[in-house]
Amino acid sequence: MDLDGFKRINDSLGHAIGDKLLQSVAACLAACVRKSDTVSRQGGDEFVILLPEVAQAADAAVSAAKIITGLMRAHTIGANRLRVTVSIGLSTYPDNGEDAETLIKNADTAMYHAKQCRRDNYQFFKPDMSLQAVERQSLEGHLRYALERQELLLHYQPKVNLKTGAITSVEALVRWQHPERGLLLPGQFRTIAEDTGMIVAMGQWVLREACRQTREWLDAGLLAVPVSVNVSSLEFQSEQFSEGVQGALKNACLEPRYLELELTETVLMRHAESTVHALGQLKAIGVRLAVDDFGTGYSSLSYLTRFPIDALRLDQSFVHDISASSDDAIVVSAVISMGKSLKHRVIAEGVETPEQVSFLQAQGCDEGQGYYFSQPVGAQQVAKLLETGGSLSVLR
């Protein structure tokens, strides 16, 4: 078993807090198992638990579920109340191995599969997981050199004014031109980048490249629209993040008003008090700020009024079913109304049909983004869109 996101806690709060959290977790684990069981810390935030007296595999699943539930409680470390989740992999003797080394290796493989599924869960080892583990290891090895080999590139997806059809900005989306597998989307490598910490260097590159490309469009005399960049949790928590933003703008000779940073609700609310200060620093630079995937996290409305936010990006899961689900339609209407009250722009993600456009227009939504208007495209195709005046039809 392995704690989810422990590196983030270590990096943001320090190793002393991390060590005390591990001690608290160890005590919790010891309380969850029987006297006949053995709890061992293998290193870092990884533990191995041996259950020598189980009649069937289902008994191990009961123990795993008990551990997951037990770790849900908050761990009070000094002034911090920390919540952690855990990913657990299980292997059984003799089906999954007849010696300790094989059993641990296969449990480890199952654990990584649990992380890939959704974290905060357990998975039993299956033989086909070994193939997936080899594939992940291969991707991880290649990803470490993707930046220096210049294999990453950006595609851009326009955001459109729902009244006029004018392109209001473009979102920078990273792609990986893998030497053997072809063009890979973020869903195929983001988890690896996050687990290994490579997401920070990748994010810094995306920020610099997006600013450079925007400057190139401006120098070519094209329609001036901002570029938006997604910011990961690890990037945002870095003490050098604000400096990195300023450096990217300076290197590209780009005015801050041409850059918008998108952060998810989960990232913003993780350390809400310190987030207020961090966002204030970014706002002082002059960049625009947006809450991404709005509606899927746990925002506090009191904090939303304190965050210096410019825009709310309504998550596509709500937009997708607005014509079929009255509940989703109500949520969309409420978010648009709230956004207007807070004087935020509201951007609907994942717009794909004329019916969705019509509904959003009727509700007064400011902007839309999705395949209905344009798929993510390369820089040259964006240039052609901007050359023609940057207008896309909002109703076909």
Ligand code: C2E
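Bear in mind that the values here come from a model prediction, so they are computed numbers and not experimental data. We call the rigid core the largest set of C-alpha positions that still match within 1.5 Å between the two forms. Numbering follows the first chain given and starts at 1. What changes on going to the form predicted in complex with the ligand:
- Ile104 shows a C-alpha shift of 2 Å or greater between the two forms [criterion: core-superposed Cα displacement of 2 Å].
- Superposed on the core, the two forms barely differ at Tyr145: its CA moves less than 2 Å between the two forms.
- In the core-superposed comparison between the two forms, the C-alpha atom of Leu261 has shifted by less than 2 angstroms.
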Second form
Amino acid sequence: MDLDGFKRINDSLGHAIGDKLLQSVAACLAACVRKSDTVSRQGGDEFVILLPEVAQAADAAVSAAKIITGLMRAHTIGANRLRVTVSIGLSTYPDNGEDAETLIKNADTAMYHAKQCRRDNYQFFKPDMSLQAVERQSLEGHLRYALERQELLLHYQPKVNLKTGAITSVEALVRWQHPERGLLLPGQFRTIAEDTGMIVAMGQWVLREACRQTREWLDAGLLAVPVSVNVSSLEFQSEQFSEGVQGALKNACLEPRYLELELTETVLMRHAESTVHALGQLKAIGVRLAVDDFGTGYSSLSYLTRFPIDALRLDQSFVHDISASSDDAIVVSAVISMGKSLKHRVIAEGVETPEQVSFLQAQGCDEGQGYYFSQPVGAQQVAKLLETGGSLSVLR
Ligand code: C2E
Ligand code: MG
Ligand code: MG
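Next up, the form predicted in complex with the ligand in place of the form predicted alone?
Next comes the full complex, and the chain you just saw is listed first.
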């Protein structure tokens, strides 16, 4: 088992408090198990518990549940009352291993899954978990070289003016052409890229490539539209980020107004106060700023008015539900009118059906993006779209 978020406690309250907390957890663990059981600390915030007298796997689950509830009460450390939760992986002898090393390794794999699913829970080891762990490792190993081997590429999805059908801009979406697995979507490698920190180098590449490509379209005399680029949390926090943006623009001789940065609501609100400053810096460069996946996180409305943003991108989950219930429709129209009052463009993501288009038009939503208009496509296909006047059909 492993404590959730222990590093944060250590970093914020100091190691002395962290040590005391570990002691308190250890005492609690010892109280939760039987005399015949062994509680040991593996290092850091990881503990291994050996239950030699379980008749069946379900008994181990009972112990795990007991430990989870036992640890839930607050730990009083000096002046602090700390609450900890744990993630537990379980492996059983002899099904999941015949020696200690294998049993611990498999319990570790199961614990990793417990962490991924939802914190504060336990998971039994299953053989396909190691397969997933191996897959992840192999993807991780490959991803390190994906950049230098030029396996990353960008697809672009148009955004469309809902009144006229004109393409207003395109969003760059990263893809990984994996030598064995084919074309991978961000969902298949983004967490790995984030966990390994690769996302920063990847994001730099995306910025440069999107700017370069836009320059190429402009030079070819196609309809001039801005490109938008998604920015991850780690990139946004990095001190060199705004320099990187300027570098990418300069490198491509691209005017800043042709670049829009998309930041998710969650990233913007996490450190709202410093975000005001960081966004101001970016705005000073002259790029446009958009709030991505709007409606899925928690926004402080007072910050929304202070952020120098140009557009709100209404998350696709709302758009999908427009027709499902009138309540969702009410939320969508409220967000659209709020965006308009704040003088932001409002863009609906994930538009798939004519019903959604007509609803959004009726609500005065400015732009739409989604499979109804176009899938994300390669640069050459974008060039074709921009060549033919850059207009896609909308309902009238
Ligand atoms: P996002 O920025 O919200 O992008 C929209 C996602 O919705 C894209 O998925 C797009 O292909 C998909 N989509 C577009 N229209 C429709 C539709 O009508 N229906 C449905 N069901 N889906 C639609 P994709 O390309 O898999 O990207 C997923 C997410 O990965 C993006 O969400 C974005 O957050 C992230 N991402 C993509 N490229 C980059 C990148 O270069 N850098 C960073 N940091 N994140 C990226
Ligand atoms: Mg986006
Ligand atoms: Mg989005």
